[in-house]
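Read the single chain below, which is given as structure tokens and is the form predicted alone.
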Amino acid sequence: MSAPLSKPQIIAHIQKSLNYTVFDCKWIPSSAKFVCLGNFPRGTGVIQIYEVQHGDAQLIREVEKPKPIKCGTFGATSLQQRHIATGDFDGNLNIWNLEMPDIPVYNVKAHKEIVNSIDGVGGLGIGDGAPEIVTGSRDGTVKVWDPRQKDSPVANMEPMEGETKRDCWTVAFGHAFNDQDRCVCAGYDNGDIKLFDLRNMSLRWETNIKNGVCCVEFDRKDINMNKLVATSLEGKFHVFDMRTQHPTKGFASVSEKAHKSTVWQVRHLPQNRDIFMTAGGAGNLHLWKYEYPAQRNKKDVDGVDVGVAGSVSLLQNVTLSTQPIASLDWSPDKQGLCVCSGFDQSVRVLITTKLNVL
């Protein structure tokens, strides 16, 4: 078999042009439907639901909302309910029943300013413990919410008195492998990455990658922390090995200059945690594989364990658009199926082949 065809191929299966700016898109779990979230030119928000059928995406529902919607997650809902939690430009956290999306089933004024990022855990059978939602905002705070508890967050990570408030661009859950343990990772506009331990309510680790952090994601939320990928403004991403934390050096990492422009998103393949896709500011997607080193830790001169980073290899890349690809979501049910949206006001359904043989 010829070498080019033995690599995974990224095929644009469906492309839909939209009449609004789309900020986020998510597959509805256990379905062939996906949700698009964004804002109309007139300054209102929109939720659209599409169904993939016969090689096309059919619009099956559209709801207009008062405020533009920035981000969404299904991470804290059950497979029976499949409610989506969204963050909007006014700082509101809403949870919607997509069967009856006119009024939210839960709403709270979560932040003073725009909710940039949202993530959920404890739902969909992923991650032990209570269902929780984390939001990160321009107001500099990261808050954790329990949808069963109204009005007040269960955790609030904000700058100390006198510290400058940094714009929080991205949040992600991880380490939720039993009822007690859970971590939140947050990335900020000045390059800070902070790892909050929700069990001890403490800052477990922080570092700075010298460029605004656009996206952070653990390879799995529901395991003992394994890897964390952080993407940044200048086209670089970093992969941290989260198994071994050195008292002074922290976690070992490898970085890669992936794109010539901002890396907006990273998403790990649900069926294989060592494969991930990055989405770039020039409208391109890069598919990567992480290779572990022979030994993941070693002793330093003082006999303390220190992590050893692996390497990343590029499997495939494709240019879909001239505008940034702002969001990307793998289907949890069909390996290789993904949906992505860009600032060219379009949403695309992609098929990535040969992921089962990597």
The other form holds:
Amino acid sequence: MSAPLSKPQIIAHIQKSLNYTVFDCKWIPSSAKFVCLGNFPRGTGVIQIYEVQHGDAQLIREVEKPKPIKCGTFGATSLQQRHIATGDFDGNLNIWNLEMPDIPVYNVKAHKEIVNSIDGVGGLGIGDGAPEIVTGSRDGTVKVWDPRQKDSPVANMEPMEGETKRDCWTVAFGHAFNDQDRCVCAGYDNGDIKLFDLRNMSLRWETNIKNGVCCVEFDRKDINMNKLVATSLEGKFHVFDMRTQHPTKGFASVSEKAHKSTVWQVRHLPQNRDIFMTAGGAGNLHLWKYEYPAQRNKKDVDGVDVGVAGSVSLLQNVTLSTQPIASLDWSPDKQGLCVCSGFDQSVRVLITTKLNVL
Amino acid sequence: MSADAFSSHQNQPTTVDYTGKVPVEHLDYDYIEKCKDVKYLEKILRALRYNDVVSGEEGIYPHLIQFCETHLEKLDPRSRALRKENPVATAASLSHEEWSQIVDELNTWQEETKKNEASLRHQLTFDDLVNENIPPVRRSNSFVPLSQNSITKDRKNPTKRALPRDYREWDKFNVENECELIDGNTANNDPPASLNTGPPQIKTNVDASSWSQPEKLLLANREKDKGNEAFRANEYEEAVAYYSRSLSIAPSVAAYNNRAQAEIKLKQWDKAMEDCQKVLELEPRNMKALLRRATVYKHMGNFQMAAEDLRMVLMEEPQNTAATQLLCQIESKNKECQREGKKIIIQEVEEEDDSMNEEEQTACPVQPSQPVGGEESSATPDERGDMGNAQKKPHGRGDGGPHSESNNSHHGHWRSKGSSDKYKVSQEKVANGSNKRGSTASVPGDQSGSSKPAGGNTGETVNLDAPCGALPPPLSRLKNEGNLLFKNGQFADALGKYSEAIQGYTESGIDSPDDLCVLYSNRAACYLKDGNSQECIQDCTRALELQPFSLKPLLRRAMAYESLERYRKAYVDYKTVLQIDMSVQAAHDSVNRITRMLIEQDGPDWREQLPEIPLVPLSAQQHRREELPSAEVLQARAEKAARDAERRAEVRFTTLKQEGNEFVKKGQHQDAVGKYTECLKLKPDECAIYTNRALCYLKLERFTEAKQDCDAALKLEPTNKKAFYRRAMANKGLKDYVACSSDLQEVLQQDPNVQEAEKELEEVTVLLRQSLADSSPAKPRKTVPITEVEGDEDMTPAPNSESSCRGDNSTINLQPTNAYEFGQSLSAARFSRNTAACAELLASTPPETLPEFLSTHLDGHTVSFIMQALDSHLLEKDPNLVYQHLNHLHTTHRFSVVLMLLEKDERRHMTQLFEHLSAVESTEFSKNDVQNLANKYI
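Output the structure of the form predicted together with its partner chain; the preceding block shows the form predicted alone.
All chains and molecules follow, beginning with the one already shown.
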């Protein structure tokens, strides 16, 4: 731990206590505003918009919704519209215009049970191809939606008749580097990670990391898939090198035990795909850097390419609270700025310094 | 516990029990220090901490824990046991400056995003969801099974279609297409082992047409980031693809620059070169691009160009190690090449190379491990002398001998041994000598040399406020800052400091010529480094006026003269230096070199052409210890007041001159003449101004005045090439071909390489013969009928008239003979926005031929441009001609169409012209005529 000042520092800039349980928080792209999604004690949902101003987060708008809102994404909207897509406890997928949030611009009963996770691609100029939203639910299905198509999903990944339905905890888009290619990765409560290829409509790869998968994320959605980070219930996370898929061994990976408790979330820095932050169950944040190996693939004994995983190094870790940090979001516009929310009913704006020199 | 026991532990690390409890003996400084087993150490650390927190059964040893941690860190800095929980940092945990910087950045970002957001919202009101280029909705509700084994049997083929149900549909069935589809599918069914390693099919251009400007910037930036990331992961092809995407959205210097770097990695030299060129077009002084272009040149084998680019880089950033290294490589390669291919390489190239090297030397005084030999070393030591100037002064009193010597040897180790040794000695003496002279010169100022801290003490302790001679603290601070900057190679900044100091000095009215002399001398050094030899000479001259026969200004002036190729003056200065101090090796070398040059240039009797070398009084000679005669000092002070006034005039003079030069560049010669005339009022003996004004007169075709100016210039400087050349042109304009040819011959005699002069001479000889033949033989040089000569001129081939007007419109043919030439000239003038040239062109074109000439390329812009030219230049001189032109212009083919397409601005120009024209009284046309004509236009 030499030269502590040369390391990135994570600074608590703003802390806001809330009167509800916040599940997710997201920056509104191209703005200094963020959205908090949650659950009032009386059992209704809430959307709040805050603006960062002069060292304070000011509440601009608050809307109450009938059902608690679990997750949200801006990934499938245009930069001009910036509509947020949310999934709620009742299995609804709604898209809201935050200027007029009273009625949704799109809504569908997506799942039978709670929507645990949502992700979008094709909007904000991230990812070529159609704007699509993927939702993962407790009912065991993962569905892909196009906001232009009402009522039915454009792709549905669900267990066959007779298979046990696992709770899908997390979904993420990736590999959207041209009009056709696109992948969805889903993580389940039993430790399964499944990678669906939307181009061929097939399951491309699956693995099991032995513990419930809390969060998966590609380092970037809109490139030829490069890395995938999956975090798990017992404090480990795995980084998969997604460039080389071996027919039997799959993707090479490196795992790291980061936290003493569940790693709730992982988010890659939008400005540098090799840096990511994990949010832990003990209220701590760890900032990591992935370092590539000298050679990213090699031939195995049969002469088939097999990937080589790199290594991860810890850049900084801080403890914010005693309660889990459940969601984290980097500002897409300002490097180092991030917002995170925890089960201590508060939302924090953090600044991470010196990210540009890494 | 004995030492043997420790060693036994070390020798058998495998026997260490990782699972069990750490024996208490191991919780020991000695044991921990000797333990090399990281895993076991971690365990010990854990045990210690556990003790600390929970059990406490073995006691608490905070220092031992710390010791263990540091030891572990030494062995494995990334050990997990070292990770500690940190509280989150707050604003208070940063320094105030850091935090305020962060807050500032955040605030500016907030403001910017607010603006951006507003513009995005604004955008939204315009286009509501017009996104045609979004791909269609995916095939509805595909089902993907969750388990892998079911894929093959259940996979639905997205391209599968129901078979035609109708007979008519069978007609449309394309068998081949279907077959291909099936083939394609089977290929898809067996994906290769490694699915994702091949080059990705990334579209390299993005359709950005539907995005607004802020969006484009954002997305271009993001694509660039992606490129950077791919680059860092050593995936250069991907990086190039993303940079290309970024550029297709919004071109930026950074993206071009980075793409060039990626292409260098891919060894795509041509493409990299293109990108570097693009960067340099947008930003000519982009160091990275220069460096990259140099790399490309190097790999393409073009060492000359590479070295040139590197020299540019080093001029801006003398500390740039990458550039110096590359330069070294290139130099050695270049030498190899020359050695191998000696027969092929032409002498000239080698010479060029030498001179380049010299320039590099001067540009980069801190170049490490630069092999220097032969002539170059002779030039560099005196450079070093300038640099050493500041460094040696503090030790001037004699006690600093060893230090300055070590300084010298430090600098000297990288140059050729012999010269560095010699140089060392000489430098010592120079430093000592100048201090002694300084101390004897005036009473309050005697500390000027020795008390100067000069930031040169290898930068350890720099006291910027140290007093400097008689300078008040703010001025001495400026001076010291200047010295420091100079030492760091920031010559332009140092220059500013010195200039401020000088100005402050003149304003404060202090009476200490020594300090002023030093300031001027230092500023001269800056100018020299910046390659501004003229200014350097001026400053040196001023310094020498204050302190005649002071060594450094003389040496610098000599070098400046040399770089300006005024060898005679340089020779004189070097000789004077040697009179003052025989041991300045650099001066010896330079004198030798210049002697050779002068012999080449002037022949065996070169000495006769030299200006007089001043005799240095014994008192000023460095090896003698007598004091300067105080009379000299008094005289210097008496002159000072006069010089102050002069200096103020000087400032005004330079600004006027620069303004004049600006006007010339813009083609506003009339205004330039005004400025130059004012200049000459201030300083009637400035040769350059005369020649410049002569150029303007030439452009304005006022040949008599031009000739007068050239004469004046030649009186001041009898060998000024430019003056001769311009007088030749003036004479040509005056049809005095004999005088013209003699002037040109003079130019060529001075410098046989002036090709323009040669060409001109050829032409003029032809013209001379013709005019002799045409006119009566009795009076060869008088009254040549103008019409005839004009005919001659017309007959002369195009290049003649081209070279007859140099400068801005050197490429514009002002006497076109056919529509093609006219078109060329007109478009050349239009592209350079040179209305003057256009006016000249129109003046030399008969109005009746205008429609014919213009016919093919008449468009709105041309019409407007012609209007402007007529209005701004021709209307004053010859309104009749303007009327004639306008009278014929509208008869041009397609004119009415063009007229319809004119823009508002262009119409305004036209109305203006007619307003002006109607205001002119003329015999050839009446107001009514103008009105009628105007009706045809407007």
